[in-house]
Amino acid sequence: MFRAGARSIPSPTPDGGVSLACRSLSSGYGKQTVLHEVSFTIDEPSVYVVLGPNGAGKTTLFRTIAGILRPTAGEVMIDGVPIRQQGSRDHLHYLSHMDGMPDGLTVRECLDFYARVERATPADVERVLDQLEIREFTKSFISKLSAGQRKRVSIARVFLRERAIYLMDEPTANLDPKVAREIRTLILNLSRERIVLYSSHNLFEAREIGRYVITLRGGALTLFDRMENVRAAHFVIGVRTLTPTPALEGWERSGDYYLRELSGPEEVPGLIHDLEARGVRLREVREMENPLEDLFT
């Protein structure tokens, strides 16, 4: 298990990749300083879920490696070279979770926009159309869209010009579960072969999606390991419905949630599909009980 301090995962890198590494990364903002020596390598094509809290960094570390934050000590490499070197940035994608697009633009013309600023071509902005399943609202303005909608917009922008490196900061925020589970399908098939750094607060999710999981706490790394090897001792889901459902009677409640005990996170997007096909309309699925917090000790 790799913990604070570790340096890489062993694997060879493979033919044709690229590697970025973290080496005593310190960085935030004015005088308040967020993340705090953060070191780790990555050289495989894959799926690393970073894991926090709010307020453990991973924001920052995000904006760190896309070179939009400065760091205050050490620095991002990406194929041994540094992020501020001319060029470098070019292997890599940064989607926020503020997705900035316009408003009063149609789907078409933001991409359009984005398609000229990335030096994409009109054929990869059909590709994105049809990857995201977007193209029926292309003649729909942005603020017209709803949040399921608009996110697969913003991800298909990332998704203009195939980069090595991808940086995800919450992307199924705010988002119901089923939405949610469908992003995470389309950037899992979009991302093959590419390494992808996929922030969370939600364990189950990054059970779902992620191969390795990083930790942070108070902007230090905590973890660095594979999935598998990640064990939660107790794990409590709270369910919220748009309407109430006699299918959760007998659940126990606390306030407008109710409670399951589950083995562990993977059993939850079965739980998810049987309350679906049993007609409960889901408004939020979250841990009850963080368990979280015995990987940030």
Second form
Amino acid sequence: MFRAGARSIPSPTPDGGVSLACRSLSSGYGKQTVLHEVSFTIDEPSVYVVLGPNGAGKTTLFRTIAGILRPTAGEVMIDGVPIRQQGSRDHLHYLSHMDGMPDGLTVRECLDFYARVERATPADVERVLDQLEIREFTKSFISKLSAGQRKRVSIARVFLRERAIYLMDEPTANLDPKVAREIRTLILNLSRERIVLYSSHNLFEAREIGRYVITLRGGALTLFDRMENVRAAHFVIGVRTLTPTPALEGWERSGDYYLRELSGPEEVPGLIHDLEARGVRLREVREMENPLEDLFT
Amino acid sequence: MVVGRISLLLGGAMIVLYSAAFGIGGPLFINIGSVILPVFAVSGGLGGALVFTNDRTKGVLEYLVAYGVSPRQILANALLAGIVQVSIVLGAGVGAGLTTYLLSGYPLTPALFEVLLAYTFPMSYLTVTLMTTVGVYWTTLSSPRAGLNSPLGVLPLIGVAPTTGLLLLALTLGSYSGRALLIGELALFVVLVSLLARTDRFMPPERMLSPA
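With the form predicted alone done, generate the form predicted together with the partner chain in the same format.
Below is the entire complex, every chain and molecule, led by the chain shown above.
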């Protein structure tokens, strides 16, 4: 079993500490089993990025934790209580990869409807209208909104009431970079006190937002670790300079970058020091390969 | 939502014109008009199944189930939507028919009330409830398709079929027609109850997921 927080990152969890545990969880659709004996425990507020190729079981995992799919074996526990035994859904917010908004309603009608479902107040609706900057669309029909605007409204829904655990299935898919960044910022703020499980196909986004990585393959859990522990097989850095320099002749090039493979990140400070000593005016040094890519190969 | 409103408007308009025309005919309204009214009422009561299908496709139902709303409650809401719609359509239709009936100088008779209360209203509610239940169950078993090959395309036929079948039976039986209609209604009620009793089997939570 994998366990987040096992490396002792003491951090208070909301309401005295909510934990989410999957114990030998198997689940699927009808007779087709998609998840196979997935086990992990999360008891630290943070963003847990769930990665895996298409069909790996990410959405199935979220749907099972959310209680939409019934486990064929194993159990989902929140605070040590199986979700079947009631109460647990009050701890959870679930944002599907679908918008989940009826086209025939205006933005305000839609949020009012979900506020009733969530037992939120009109003041909560007013708050999220400002928080997600969607007040100007309140009278617009959902069907008339752009993809980004729809996603904002959809996400506004999960901010109507605070909960301890957030399941977010590809919340930034099909969004322009600006909106995606704003939403990531919101989620990062949220994760200071809440557990956020976040699935994405965007590996750069995953690396930026996640503190932990959970990977699934063929419905089985293959990795649960801190992001900084995920290393690429080859550690390649790219160097950009302010002016052309003969000191880097012979280095492999990729666009503006001069490339060098190192044995690990601990060699980077020495390399920078060496280049500066040779008169190279550095503009940027960055890791060229995303180690998360290796998780898909 | 929009398709539900269109269904309501079309059904309402059709039934008002139909009833008003038969109301002018006096006894024709009692003997034929009131008996065929449920067929028209069905066209206005499609809203429940339409909204259910639309909400499922958009992922609304997935969200609701995640928040603890049971498929049984979702079906109940779809039925309620259908019943409210058919009440509006039926109210408008019977109102229009009775208005032209009375304005044409015909008296209110026990036979008129009997056909409305024993047949027109219960048959309309039964067929719309049956149609919505079958439509919802069928939708949960399938992916969205267009036209007559889809649950929604076939739904009006499912709604119209029991009424039409009963009327043909009644016509065949002649003097036993009234009794045949009542027995038919009872049979429909039994079918409906047995279908509703199997909601958990036909509508497990995973069938509320969007097929998209």
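Computed from a predicted model, the values in this text were never measured in an experiment. Residue numbers count along the first chain shown, from 1. Heads up, when I say rigid core I mean the largest set of C-alphas that superpose within 1.5 Å between the two forms.
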Legend entry - Cα displacement of L190 between these two forms reaching 2 Å, rigid core superposed: yes
Inset, instruction - With both forms fitted on the core, give yes or no for whether the Cα of P265 moves by 2 angstroms or more between these two forms. - result: yes
Inset, instruction - Align both forms on the core first, then report whether P71 has a C-alpha shift of 2 Å or more between these two forms. - result: no
